[in-house]
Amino acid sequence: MSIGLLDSTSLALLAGVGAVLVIATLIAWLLGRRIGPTGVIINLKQRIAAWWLMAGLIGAVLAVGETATVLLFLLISLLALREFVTISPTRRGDHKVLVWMVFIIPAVHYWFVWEHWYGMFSVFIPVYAFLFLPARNALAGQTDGFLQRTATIQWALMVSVYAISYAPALLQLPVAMEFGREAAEGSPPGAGGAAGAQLLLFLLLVVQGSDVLQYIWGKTIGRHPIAPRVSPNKTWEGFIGGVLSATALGAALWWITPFTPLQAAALALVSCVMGFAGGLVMSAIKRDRGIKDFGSLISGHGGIMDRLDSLAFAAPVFFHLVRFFFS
């Protein structure tokens, strides 16, 4: 049985995610009945509701097909770009560059992703857009803060569009299932089939699971902050406990990937460490701008980048490791 990019394996995995969310919803309801509508309980319910929405969206677009999945991530990138532009210092002369940055470059880049044109999507933003945007900005003639403004625009585009786009780009990988075994039925190499969808689900579950597990470990036994001036809530106990737990989760999910359990654990470990780095970097940016969250679009989580900061750092590394060792 298959629906769009979801074969029976992916459907079973999503059913398991749904079961976990049902249990979490019941626990939150029981805690609310017992403790009352405290701030912690309200935030917990908001977070669970947001997870229902996010899991439902991913499942829905994968069920429709690759085009819907790419379009969803394009929309996510545009929303993340909007958050960066909102908190960034810009001048009147930057407006024409922002039109290129928001309305043209992301659409062209994701078209390369959709076309499976690896040679272009891998260099379009870090080479061509990187060089074009400051040249176009210089034509405006405003030199005050030029370096800071240009670097901010380039950074926002790299993180919000280029890095995040590596998640749907997993659908194009011609993966050799277990070093030569045929890919899952309906998954021709590079055609965005079920094997690519399983890679995407694996990455999302491991990285987002690591965020949740780091939060739980940090709240329960966290004592020693890693970078207190950047993010006082990130502790060594939370980091180590969360990353190791998520690595074990990745090993347990080896059956939906082309990896052995040990390989799945190794890729999960690297992805979780990169995800932590992404969260720390985004916390530093928020500290620099004097804000708590990038936005308020996702109830209980903040903005798009508050939820996808870890994915932005993990997805490119995961993609290239899989492409190098398993394609």
The other form holds:
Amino acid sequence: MSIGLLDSTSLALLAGVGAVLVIATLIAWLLGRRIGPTGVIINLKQRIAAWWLMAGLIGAVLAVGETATVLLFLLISLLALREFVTISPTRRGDHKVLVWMVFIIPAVHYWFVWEHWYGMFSVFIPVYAFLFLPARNALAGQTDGFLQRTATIQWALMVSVYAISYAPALLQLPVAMEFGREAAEGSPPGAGGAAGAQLLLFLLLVVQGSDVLQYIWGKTIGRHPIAPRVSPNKTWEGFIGGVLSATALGAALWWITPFTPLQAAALALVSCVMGFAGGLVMSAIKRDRGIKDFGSLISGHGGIMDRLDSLAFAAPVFFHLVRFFFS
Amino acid sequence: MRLTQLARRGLARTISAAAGARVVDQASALPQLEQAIFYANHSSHLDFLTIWAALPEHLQQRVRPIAAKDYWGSGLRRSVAERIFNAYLVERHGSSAARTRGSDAGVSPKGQITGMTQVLDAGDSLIIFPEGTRGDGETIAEFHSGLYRLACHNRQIPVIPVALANLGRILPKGEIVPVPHLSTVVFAPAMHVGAEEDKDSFLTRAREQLISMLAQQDQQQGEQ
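Could you give the coordinates for the form predicted together with the partner chain, as opposed to the form predicted on its own above?
Whole complex next, starting from this chain.
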């Protein structure tokens, strides 16, 4: 049986995710009955409800196809960009550049991703956008803090659009892995098939699982903070326990990937470490701007960027490692 | 009638989502409120739309935003402002039309205040921007006296300060295309004109209330 990009393997995996969420929902419900509606319990329930929604959304777009998945990630990028721009110290003189950054560049970039034009989507933002935007901003004539404003705008695009778009770009990787890189260039959307969806699910499960596991390890045995001035909640115990258990999770998921268990473990390890780095960097940005969360769109989690900070750092590296070693 | 109500709620939701608006009702007084004079800082054409959209339904049905005739007073904008948002259009002090008629810039024509007091007498609420014109979104200009006169007209009607954060960044003065940001709308507890209070001290108090709300907004974000 298969629906859209989901074959029976992926459907079984999603059923497994559903089972885990059912157990989590039951545990939260039992805890809530025993302890009562304290802040922690309410937050836990909100988080689990949000996980249902996020897992459901990913499953739904993969069932529809690659175009729907790319559109979902474009929307996610735009919402992330809105959060990022809100906390950025931009000035009124930046407005015209921000219009380009929000309305034109993400759409064009995701168009290249959708077209499977690797040669273009891998350089469009770092080359064309990064050189064009400062030039446009210089024309606007406001020079106060120019370097800082330019860097802010580029970083917003880098994280919210470029990095996150590597997640839906995974859908096209199997074409390069199977038929070579030249055949992959410009192949039709959906050409990656079920194997592409499995790569994406693998990365999402490992990275998001790593976040949850680091949180659990940190809450239970965490003592020694890694960078107390950036984020007091990130501890060595949480980091090591979370990354190792998520690496084990990745190895255990080797059957949905084209990798051997050892390769799956290595890729999972790198992705988890990158994910941790993403969380740390975003915490530093939030600390710098004096905020706790990027927004409040996902109840219990904060904003889009609070949930996807780890994915933004893991996805590009995962994509390029797989493309380099397996195609 | 039901359909227009539904359409209005839908429109309000859409505006709030587009402005990424988070609404904070400090005194939790809005649900019980029947009539009020809402005043806010002004940095964007989106300001009155966002306050309108943030209001609970019973207030939204009977609120009249004060909007400038020189911007909202003609063509499509006029029908949008008047038919959908029930705006009350006024001649702005210092607008070109007012200047050519020789009235002193900065002095509010008496007739307009009378018109607004009639709105209050009819039982409707008002949304007013006492700065008179859109600012740069960072500082708040001195208030015109209209707010004081409206507050004195019927001292029973609460005056509610509304702090708008970030709307000026979505659509700054002089720009046409809005850039999405997350914004915040804070409704503060009601104020009234004191029995002995004169114009200047009330206007200063009202203005400082907004300034401190906006400063607090910046700070609270950090502690959330």
